[in-house]
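Below, in structure tokens: the form predicted on its own, a single chain.
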Amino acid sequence: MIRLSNEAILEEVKNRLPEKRFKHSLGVAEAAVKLSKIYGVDENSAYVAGIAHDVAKYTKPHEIEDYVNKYEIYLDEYEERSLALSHSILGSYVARYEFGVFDSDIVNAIRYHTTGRADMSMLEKVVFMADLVEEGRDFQIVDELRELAFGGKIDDAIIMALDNTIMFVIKKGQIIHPRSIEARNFLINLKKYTIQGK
């Protein structure tokens, strides 16, 4: 169930994001439509999430404070000094508590989209990939994961994907959140029992 129209959530989106950030939601929420229809998922829910994903992306130091005591927010101690993890978490009780968001599944591809997490729902996969794939990013193997994502190989892509941004941060000297390590270790596992017919 979702309170807010589409319309609503895209102005409050847009009220919220800077001009180019804006763009890449709307980038993120087309991507994540054209996931769904290879992947079975529901379309409007795709495009919610993709939408809503980055929404607490610009949050002030001081509003994440209010933010945590408001809704009684956890954050572990990886996101709580980083922004760039903190985010998606803050923008998944964004989605719910102020936009009447009230389908877990848009909620948690919102709230896992940057570091991914174990056993991840296909709506969860989509998101995270459009997320990375979306027309206006440019990065090095941004192609190749395209091509995974929308050849119909998505575990694949989020395993390069993962493998990627780990080593990228391996060489920033910056700590890895767990659940990105589990992600990619739950997916090589599937991927390995699935070959060998287990």
Contents of the next structure:
Amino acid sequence: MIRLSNEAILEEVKNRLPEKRFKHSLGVAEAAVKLSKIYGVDENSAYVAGIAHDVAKYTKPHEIEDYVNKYEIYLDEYEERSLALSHSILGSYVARYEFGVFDSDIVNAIRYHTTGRADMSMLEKVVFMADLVEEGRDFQIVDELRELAFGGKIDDAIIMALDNTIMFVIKKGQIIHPRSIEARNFLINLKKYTIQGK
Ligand code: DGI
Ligand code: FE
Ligand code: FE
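Having seen the form predicted on its own, could you now give me the structure of the form predicted together with ligand DGI?
Entire complex below, previous chain first.
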């Protein structure tokens, strides 16, 4: 299929999400574009990934089954049990097969926006952080995250964000996805061995 225009993607996302979630998506696209300029990432990719990142957030259980069969999606044991973890995976397939977004960097930015992963591309990092620092977000450390993310310290922002999310998930007694841990370990190692030189 031919890739939908940005306007058509926006319309598709709007039709699939409640008002509040659609606004969040606009906020993420805006924040992602701002971050893309700071970190030298393709602006349009950041915009499209931002708009589409939560497109599958309201997928109903029986629709998950349909998507999995139709697009031969593999959900691991954690993603299988939790829409909080699967919506990003499902959304990446919606972008690819329903919006015609075949750019693998955009697809991966959507796919890994919830947990992050080890060795993320700059676009993946930008979308991961934009999701958390967009204008509509309000939680305790959001201003610190904004300062780091918009201040050229995206890796530090991601470490702080992952720490926060992991602690939040632990407090709720839920399972941490191994990718969240791997994303954090990767960046901690990078800091340890490159910046401090130890
Ligand atoms: O979709 P959003 O609400 O914009 O944000 P998101 O996709 O970053 O996160 C969705 C939810 O997933 C959020 O409540 C935090 C949660 N989450 C993130 N990492 C993990 C997780 N939940 C579990 N169980 N395990 C994780 O590793
Ligand atoms: Fe999400
Ligand atoms: Fe989101």
